[in-house]
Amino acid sequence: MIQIYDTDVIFRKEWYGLKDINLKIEKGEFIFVTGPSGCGKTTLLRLMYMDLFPTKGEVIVAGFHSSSIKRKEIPLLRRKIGVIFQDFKLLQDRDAFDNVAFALQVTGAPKKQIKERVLKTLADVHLSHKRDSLPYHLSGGEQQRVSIARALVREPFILLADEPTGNVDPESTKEILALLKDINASGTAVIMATHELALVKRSPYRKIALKMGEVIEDTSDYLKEEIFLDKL
């Protein structure tokens, strides 16, 4: 589903955002991308939705190749990918319903379909009662759930979450993580960048750790070994 081969991202001479990245991400995985600020977590996610292109190497997402994708094809790729940001990026003059609906309106979806899908998605993130609320009337956790609903309403098969708990309180962090786990359980791959190691340690999912733009740990090999041993 996502393949990254021998990939470097160089922002300036000798300044590597990412270096020698080789990753394969399968359908339906839940992955934590960890590491300190500035280690390359956001850069890695930007490669996956082709907001950024490698200086060297190849990124393949859902059959689209970074080396050959046309500009007009990028929106087609992004319709398959939901993205959640730390700072929510909500439209401040639109209520929760309209913020989520916007993701479908830009694709030209019919009004009836938009209403049905937005209402269902708001229910899925437990915000039906806040559909008419403007962002400044919502808590940080509620704003992030609107952001999640906006990412989910187009029914993506990959959800990229860039520090989704970075601006919310501990209780909201638990709620958001539980919601992401439920989304993953429904079949959507979730790739979550975070520097909150306590979250990662309590979860059984694959972890990719970055340091200074390089992968220093990928637990996928350990997980495969455990599955093999369980079958013996």
The other form holds:
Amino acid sequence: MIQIYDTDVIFRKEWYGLKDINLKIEKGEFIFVTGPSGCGKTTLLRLMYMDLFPTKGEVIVAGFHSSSIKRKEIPLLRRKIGVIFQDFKLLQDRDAFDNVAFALQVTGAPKKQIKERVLKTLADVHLSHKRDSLPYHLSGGEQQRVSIARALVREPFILLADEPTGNVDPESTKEILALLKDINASGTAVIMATHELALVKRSPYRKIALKMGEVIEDTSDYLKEEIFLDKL
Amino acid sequence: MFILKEAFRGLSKNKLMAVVTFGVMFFSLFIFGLFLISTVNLFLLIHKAEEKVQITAFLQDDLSQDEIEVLKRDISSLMGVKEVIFVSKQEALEKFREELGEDSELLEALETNPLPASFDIKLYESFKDPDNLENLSNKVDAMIGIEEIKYGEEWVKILDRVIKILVGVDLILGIIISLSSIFVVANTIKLTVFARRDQIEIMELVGANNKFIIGPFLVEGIIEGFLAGAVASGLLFGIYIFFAARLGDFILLTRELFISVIIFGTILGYIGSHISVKRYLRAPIGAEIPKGK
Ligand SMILES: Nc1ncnc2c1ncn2[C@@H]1O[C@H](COP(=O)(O)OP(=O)(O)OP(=O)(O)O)[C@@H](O)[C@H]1O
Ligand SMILES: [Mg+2]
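Could you present the same protein in the form predicted together with the partner chain, rather than the form predicted alone shown above?
The next block holds the full complex; its first chain is the one shown before.
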């Protein structure tokens, strides 16, 4: 579903964002990407939603190849991927409902369908009662749930979360993690970048640890062999 | 539908920026309108001056009616000649008398008419440059029966130079005004877009087409440009009414002129917002390519 082959991202001369990455991510996986600040977590996620292209190597997501994807196809890829961030990136001038609806409106979906889908998704993130609130009136945890709803409203096959708990209190962190697990249980792959090792240590999920742009640990090493075989 | 709604939302939520943009556009368009008015009147003036340019061919006194007819036909067939008007000796005298006015009794003393008959040769616009005039005059002068040719060579040459300079200056001024309007308006709109760059970022993130991302900004720009154009041409019209009374029909203003200001305003809004939004689209939509190696 996501394959990354021999990929380097070089920002400036000799300045590696990522180095020699080989990864294979299957449908429905839950993955933590960990590592200290500046190790390349964000860069790795950006590769996956093709906000960034590799300097060397190839990234394949949902059948789109980084080497051959056309400009016009990038929106199509984005519609299959949900992305959430530490800073929520909500539009301050509209309420929770409209923020979630926005993701459907910008692709010209019919009004009735938008309403149905948005209400259902807001219910999934337990925010039906706050649908008329502006982001300004919501707590950090609630804002993050709105942004999760916006990412999910299109039913993506994968959810990319870049430090989703970085800006919320411990209580909300638990809620959000539980929510991500629910989402994963319903079949959506979740890839979450975090530097909070405490979150990761206790979990049984696959972990990919980065350091200075290189993968230093991948708990599903058997996948690496698969990639090796693929290449032969 | 979404695009229209977003455009109105953008205008109403960012009133201050909308007003500033409108003001800048209005000012640009007002200047543009003044420029158009000057241009139209400049050309009108040129036209009037050029209308006076003609060749006068004086005839020898002893020509018969037939010879005159033949001459007239020959001259008419020359390239660039629009019309040939025969002025008889009698008509020339009457004209002269009119010009003299009170002093016309001086003419009574004369026993014979001293004025020659002539042809007023009117030319097509594009044949009124000095070279052509000289060329034509020489041809007419060479015809049998023509006594003398007059077309105000010196004056024509000066007029030609003045026209060329004026048109050149006008053209350069027009280009400068148009480009600087676009530049200033685009930069103003860029502030509007900058204030809403997070909206663009989110749109790119959730997979909006370019059309949906740029659309609202274009519509906003077009609405503002149209309104600014309408107000600017309204004001120009007011000023015209005010001055028209004083200057008579010297200043000419047409409906097309006001429509041009509005159209230019709309185009200005369109181009301005197009330039601005494109800057904020990441290259080209999402997608950064590191320049390493
Ligand atoms: N656009 C860019 N231009 C230049 N260097 C960049 C760019 N983006 C990231 N980098 C560099 O690449 C490295 C990895 O950055 P990245 O943002 O992926 O780290 P991160 O693991 O997400 O860190 P954090 O935990 O602080 O979010 C850093 O050294 C960063 O300075
Ligand atoms: Mg990061």
